[in-house]
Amino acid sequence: MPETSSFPLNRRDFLTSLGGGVLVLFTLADVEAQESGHGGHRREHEPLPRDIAAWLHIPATGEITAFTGKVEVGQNIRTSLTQAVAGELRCSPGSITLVMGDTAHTPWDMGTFGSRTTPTMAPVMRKMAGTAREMLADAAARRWNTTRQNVDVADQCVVNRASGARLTFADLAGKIDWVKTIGRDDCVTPPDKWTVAGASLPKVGSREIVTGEHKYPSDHKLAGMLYGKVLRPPSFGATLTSVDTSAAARMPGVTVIHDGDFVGIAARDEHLAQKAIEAIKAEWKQVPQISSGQLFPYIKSKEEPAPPPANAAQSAKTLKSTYTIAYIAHTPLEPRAAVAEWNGNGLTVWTGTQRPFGVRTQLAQAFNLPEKQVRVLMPDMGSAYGGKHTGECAVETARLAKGAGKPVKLIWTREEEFTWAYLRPAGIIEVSSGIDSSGKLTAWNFDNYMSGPSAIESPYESPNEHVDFHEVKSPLREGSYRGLAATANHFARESHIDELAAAAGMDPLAFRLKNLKDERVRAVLQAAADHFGWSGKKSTATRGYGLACGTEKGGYVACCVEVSISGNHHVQVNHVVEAWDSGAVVNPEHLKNQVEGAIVMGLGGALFEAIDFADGRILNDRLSKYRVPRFSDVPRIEAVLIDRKDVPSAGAGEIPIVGIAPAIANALYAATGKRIRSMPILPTLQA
């Protein structure tokens, strides 16, 4: 029977930040922390469990299961963490089952972002697995009345060197109290002795992915499940003034869920849900808002007076430049999706999120539930790029399921993903500098307005330096994006360094090496230049060569590019060489994939990606209007990996993206003599 459902919620826990009809749950510290330019995360310093039982299960039956609150979003940490555990247990990766992002079973985790998994989670799992290995070896040695030095661990067995006797992990595991066993740092294998880590193992679950068997969040199904749709406002900040749901409520197989400004549909299939949502008649109160063309004047109007700049009095030459950065979208292959099921007062949600425990908190607050009554599971999803920190889709789906009294699946459309998800921050960066007659920096002033502080500190040495990030209230919803503002800050800094090199009459490589103080940046820069053959490249009017370098989050990157220009300033990036140093390499092939993927993604923001908006609406809210990199845009890419066994592994999911945009801009200047100081580059070049 057709029906309309209404239910009370505690609205004090809601933020109507996306306009009427979309209510986003939040703890203020959580939301501010995950969006660019704000402070630390709630519970950031919560101690991790110290006992092995929280991280590793080796029951008497012998199966090995490892647990982590981190999630797999395409960056391949399922494989690298499996390698970490298998390497310490001296067993094959295929013998490990890794449970990820399940709030009912995995240790609490802040989230998967910031390139933190490799430097923070992998060491924990190595420590737990290494300690487990030693506990098993000690147990076997005691049974044989020998010493630890007389036994080896291999292939899920402990072997007596003298007699050849073998005991399996299953034989020994039941004799150990894992809950009382605390992880020890002295059991971890150093990188120069890795056997499983350090090798290019195939991706875990790759067969299921390439054959289509893998179930993403949008593929998840439950018996009796309905399909949801949410009524969206016509613009940001619009409030619902009246609504008529009667036509939708009369449709067989449709339930209307209406609570305050939230209006949604649960129906037996997606087509019916869409038909019902279109049948709802709603009126909205809208508010005037700025457009794309007014963005940078708006940011300038909100600027606070900057502190006095660094002294450039001793400079032989000075420069001052302004760089602008547009909003861009994450454009994940899989838009937000969730399935929600209520069982009494218990709620289970399967959803694509980088922060399962954060989403659990949001859901608990939304429905006034203890967190222990909420379970969030994250099936390996179809990419995120920093865009899936918040749980609005999960909350919407749970509201629909509660109102309908049945499990509900909600998948955002591509238009919803473009419009209601948050964006990479836009901004303005002002740089002024000075050099002496030899080409040494004498002054460096760098002010970032709105786009964020990530990688704002310069690796170049200057005796007078001023660097500052200025918060400006964004007219659009903004948040984390791969690399945060490191791309914007590298674009401005590396473009300006090239301008200084030209002013000094120096080769861009030589100028950088003269002023760089960080030896690891110097090393990747030299490696990229040597592999690229920089010294033999001479730019012409139709072919240009450029480079850029930098560092952030323990990663060191240098990028050299070749571009060609033809016709009406048609630009083709032909060749990219990127050198990368993130310490000890865990999986060389997959690290190359990360570098190559970051470069391809970075091409979009560098050349043509930009959100067009007016009056609270996104105007290019679909892929037919929003240009992303295509196969024809992809250049020949060579990744040069520097494997530093003497340095702990850092993450590589973000920072390989930062070099491509300034390298392209510098190459275009070398060919055309036109300095582009905006991202994306092509609209300015072709103007």
Given for the second form:
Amino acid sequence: MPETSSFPLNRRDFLTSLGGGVLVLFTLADVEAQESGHGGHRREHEPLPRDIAAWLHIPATGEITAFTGKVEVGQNIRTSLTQAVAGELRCSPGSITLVMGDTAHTPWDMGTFGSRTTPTMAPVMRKMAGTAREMLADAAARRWNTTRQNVDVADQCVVNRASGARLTFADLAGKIDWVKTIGRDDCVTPPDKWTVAGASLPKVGSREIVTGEHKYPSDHKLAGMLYGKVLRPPSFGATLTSVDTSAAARMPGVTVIHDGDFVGIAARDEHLAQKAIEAIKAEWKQVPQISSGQLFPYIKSKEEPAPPPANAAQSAKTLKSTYTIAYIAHTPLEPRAAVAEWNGNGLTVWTGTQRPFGVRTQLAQAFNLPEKQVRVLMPDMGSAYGGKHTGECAVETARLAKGAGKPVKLIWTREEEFTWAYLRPAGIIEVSSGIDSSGKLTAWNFDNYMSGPSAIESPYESPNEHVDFHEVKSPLREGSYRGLAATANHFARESHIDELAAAAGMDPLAFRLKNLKDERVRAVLQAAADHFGWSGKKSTATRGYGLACGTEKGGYVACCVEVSISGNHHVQVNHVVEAWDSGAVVNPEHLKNQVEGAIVMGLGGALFEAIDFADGRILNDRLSKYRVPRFSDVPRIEAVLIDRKDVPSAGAGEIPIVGIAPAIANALYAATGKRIRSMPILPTLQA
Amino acid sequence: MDLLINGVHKHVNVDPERPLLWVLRNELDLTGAKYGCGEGQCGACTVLIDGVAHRSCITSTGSVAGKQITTVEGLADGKKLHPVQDAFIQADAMQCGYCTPGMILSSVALLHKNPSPSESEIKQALEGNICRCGTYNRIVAAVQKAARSTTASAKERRHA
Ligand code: FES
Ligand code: FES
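Switching from the form predicted on its own: structure of the form predicted in complex with the partner chain?
All chains and molecules follow, beginning with the one already shown.
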């Protein structure tokens, strides 16, 4: 019997139900060992050693199933992890089922964010699959009374080189019955020998997507399920003073759920639920709070006095500038959604989240249940971009289901998603700097207020440097976003570097190369500039060229853009070349797709996305009021991938976003001579 | 009320004012049409009505009784995908895929009117569809690919 004593009961039952075959487990400690320099993130609530990070099962039928707590949100890790497993098992990706993000069946996982899947989970899946392959090969060799060197693994079979005899995985797995916890690297195929990974495999599950068969969290349905609605306060922080639900309660097919400040409806259909919620009369006590126009003065009022510019005396020229960053919304096309079902004291919730295990904890706390009585499943969802870490919709849905005594589905409206989710933080960044007469940096001071510390470190060499992040309490609810503050910090830094290049009278590319020390940043910058033909481009009043570069989380990016300006400051981004290096490339087509997508998303935040708010309300809480990039906004995009087989792969879902905003600002400056120091750019340019 | 959906007659007993999107999803289990905004801004809910792309979130169910409604579930011919569906897979024209059914149906409607659209005609026709994952250029490539393969097979049929 496998050593499963450290599993929770439901997991042990589950493993027993799998029957025999090959079962390979991988411990969390092994994963954490991958996170060099991160020291291992330990769970706050769960003691080790319930420490299984991933597993793989091959039963007597030969059907290969791998399990990971990671989730698929459009970043295509279902495909890349399947490729990793298939590659090591020397079989086709189609023969593998990957179970993701189900708290009852997959190993615990902190969550899918921070571009950690490729650097940490993919190597684990490879080792697991490689170990399974070696176990099968060894078993076959023993059966043939030969050694491992004399057998090959291919097409779900082990082949005897001498006799040509074959044993299928199914033949072999039926005879093996043990668990192996492993930490060996010697079975892993090096990137230059990859066959399945390293090539472009069409997205796993794409057929179900194009036929409409795939069930997103908002598509899930249970028998007898009701449709939910939640009564929302008129502004942030408002408290309920009185409520009259009698009219709603009288409607046939409607259940009112009222518990403290929480008032909701569960109804036979969504139409009725909407009518019922509108029939509720409520009074609220509202609290005064700041509005968009007061945001930057508010942040300024929290500023600490900036340190004196370091050694400005040695500088031939000094510069000081301030950059501002607006709040923006993730706007995933699928808003938050959940389906909840109670079974006695057991709760099952299907929901769109980047952290199914975190949401399980949230649910367990909300209902005072042990975590093992809560199961969260995360069907591949309609994207997140860092915006779905939290489980508020799951908790609301479970409350409604509990009150109604039936399963309930709740899909947030777009307005709710804009208002009650969280935003990418706004902020102010102050930069002061100096250069000597040759154009070398002499001083670099960089202070970020409120927006965040990601990528705050400069890749430029300066003998005097001061870099600091200052926390300021955000007036609006804020949270994670694709790349976190790396976009804001790159916008400020790369704009400022461009200002320095102009002050030095140097070409922006030459100025950067003169001051950059990091080899990989230099390499992507050069690659982007070469591909773009930078040296041949001359900006005019109606056409501008700009570039920017940077690094964060093991990704290296450089971006060159061409913009045109017409009429009353109408800006069109025509062409983007982005060079990208995140180590060994796993799936070139999907990597390009991620880079392109990040550029498009970054373009929105660069030019026009901004949350407008007043008195505790989001004013532009609809897609008709909050502009996101559309077909007409999108430039020609060329992604230049630098495949570093010698370097472990880093994640690529986030950091390709950081270059586009400063590159656009720099291109607009090159054309108009106007330096825009705010994100988004257009409102200031057109003011 | 009788609805003709993907060539099949369906009887539903609903408030005629109720948006078609929710009748499809919640009464008929056709969840290929997605909710993204509820105000005709994103195209995730696109369906074809008599071959023309409509936003089902702002289309009352009563207004389409008796008309031909096509959802993404009705595009493939048995196991054989519609050329536009196939082209989306080939061009890797999706990330999360939540916009994909709406994009595909808008593209089918476009190709129906204009079998070989230019890049700018494609962009114009799809301007009302949002892909928040930003796969726009791939979607344009997919529509071009589909246009080429449908014109090619039409030619084949003519010459057969
Ligand atoms: S949901 Fe209908 S257009 Fe957005
Ligand atoms: S693929 Fe995610 S919205 Fe288009």
